[in-house]
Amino acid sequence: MNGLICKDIMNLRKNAKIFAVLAVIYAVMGFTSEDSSFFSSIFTMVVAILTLSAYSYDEIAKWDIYALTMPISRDDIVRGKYSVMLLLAFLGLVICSLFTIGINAVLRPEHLFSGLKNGLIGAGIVIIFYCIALPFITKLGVEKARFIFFAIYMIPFGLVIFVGKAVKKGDMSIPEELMTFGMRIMRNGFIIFPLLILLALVISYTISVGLYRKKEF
């Protein structure tokens, strides 16, 4: 499986310059706005998008047909992709954390580690996103599953905006019980969030393995 991970990483080197430029752009925006949270929230997701590129390269090269002739199992192939996704999310988190510490050291050294949680939240959201998306990619392929990616992103994003505007206008009110429940989750977020991510990974990986075992090429 290590070979599968190395193969994807080597393929993704083609995107290194593009993402280096994006990193500089987001870093400059973070410094000019004196807000590290912008970089932390966005760049973690930008780096993790590389997971889609890994699937796209394999799909274009018809890699799966060739890979299945080698002494590796279908489970290994799926496990390799999930490992690459987690590695990229971790890479994004590390870069964001270093940037956050750097900008805090320049602008507000008394709050050196302030804002690190934004990178953690960003990485967690990316992992959950892919936990939903990867079974669809495994079943349909990247190209056919693209519309599902937009739905996974746009539906929650749209709902948050819609509810937020409705609450501000007074057209909608959030039940007190729901607010209390939400506050409890936020207070225990560092326990609940990792458990939720772990559960999502287990369920998603199990589904993807089951789909890939039955897939014909």
Second form
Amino acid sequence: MNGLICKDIMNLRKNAKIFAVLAVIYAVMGFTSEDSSFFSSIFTMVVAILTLSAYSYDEIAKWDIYALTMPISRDDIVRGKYSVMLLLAFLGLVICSLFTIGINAVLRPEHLFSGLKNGLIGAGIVIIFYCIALPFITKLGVEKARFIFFAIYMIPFGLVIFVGKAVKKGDMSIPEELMTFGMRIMRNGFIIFPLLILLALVISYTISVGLYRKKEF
Amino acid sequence: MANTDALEIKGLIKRYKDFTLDKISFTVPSGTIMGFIGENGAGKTTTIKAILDLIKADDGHVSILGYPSDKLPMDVKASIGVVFDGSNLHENLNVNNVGYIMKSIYKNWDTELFSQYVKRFELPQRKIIKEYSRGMKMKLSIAIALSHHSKILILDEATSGLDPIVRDEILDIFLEYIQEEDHTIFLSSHIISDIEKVADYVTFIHKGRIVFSESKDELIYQYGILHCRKEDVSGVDKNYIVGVRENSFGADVMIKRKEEFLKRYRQFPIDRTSIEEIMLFISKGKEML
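What does the same protein look like in the form predicted together with its partner chain, given that the last one was the form predicted on its own?
Everything in the complex follows now, all chains and molecules, and the chain you saw is the first one.
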């Protein structure tokens, strides 16, 4: 599996320059607006998009059919891709955190570590997104699964906007119990969300492995 | 591995909507080169995919180096070298990147041997694979297949689309590889001259079925061409006839069991034939019967 991760990293290296430029642009925007949250929330997701590129490169090269003739199991291939996804989410988180600390050190040294949770939330969203998307990519391939990504992005956004508007207009009210429940979850978010992410990862990985074992080339 | 079969396929069936691999059975003895021939779409690649467990067969059994192909231990899998029609390598990598990746994948990877092949094949180390010619890409794939001390090479159209000089060079490498008595090559190709040059055995697949799987010398010995008048064809026992080609001067008839035929029909002279001719007569000649 190390070989597979190594192969993805080598393939993705050529994007490093583009991402360095993007990081500088976002950093300048962060400094000028004296706000690190924009950088934190966007950059983790931008880095994580590389997971899709890793799948694309393999698909273009028809790598999987070749890799499966090597001492690599089908499970290894799925495990390799989930590892790369997590590594990229982690990389994004590290870059965001360093930037946040950097901007805080210049603008408000007394709150050096404030805003770090934005990066964590970004990484969490990225992982949840891929937990939903990866089984589809495993089944359909990255090209055919594109419409699924659109749905994964748009449905939650659409729902939030729809509910938000309806609540504002007064057409809809959120039940008191639901609000209390939601608040309780938010208060314990640092325990609940990592557990949810872990659960999502286990379910997603199990589905992907099941699909890939049956895949024909 | 001496005196055993490196590859054994028994009753392999794979059904698609418009094509069926129909009870494929043949064996490749260890230490030999088996040429796997057939026209495009005959089922060569499907058979290879089934051998490598890349598709699930509906029925039948495949074993490689004595192990069922769907339950190969990793160390056995590591001793199989595979080359497909394309390079299957990422185009933005260079030779050094590929070597590094393969070293991480194969426990038995031989970096020194890989470097030797890279030098011998004159593969540019700084260029990325995208800038390689087709011949270079195939040589790189072959270098990879040879650099982890493979016991068996499985090659799917590895020489197609290459110019005759590169093809000849690659065939020489195969002949060199087979010098080790436990090395085996299974080589699919529709370029029959390549098979005639290197193969010990030939398996011919036609429309998803195996027509024959025999030693090359035996094939040449058993088959022959009868040149006769068109009206003479009807006088020949059909059990000897593989195919007939008619032309303005008469008829060419591909005969099997040549020795037996000559004893029975002493009046007909029989010419030597080639694997290419046998394949053409079987593929195209039968309908004329």
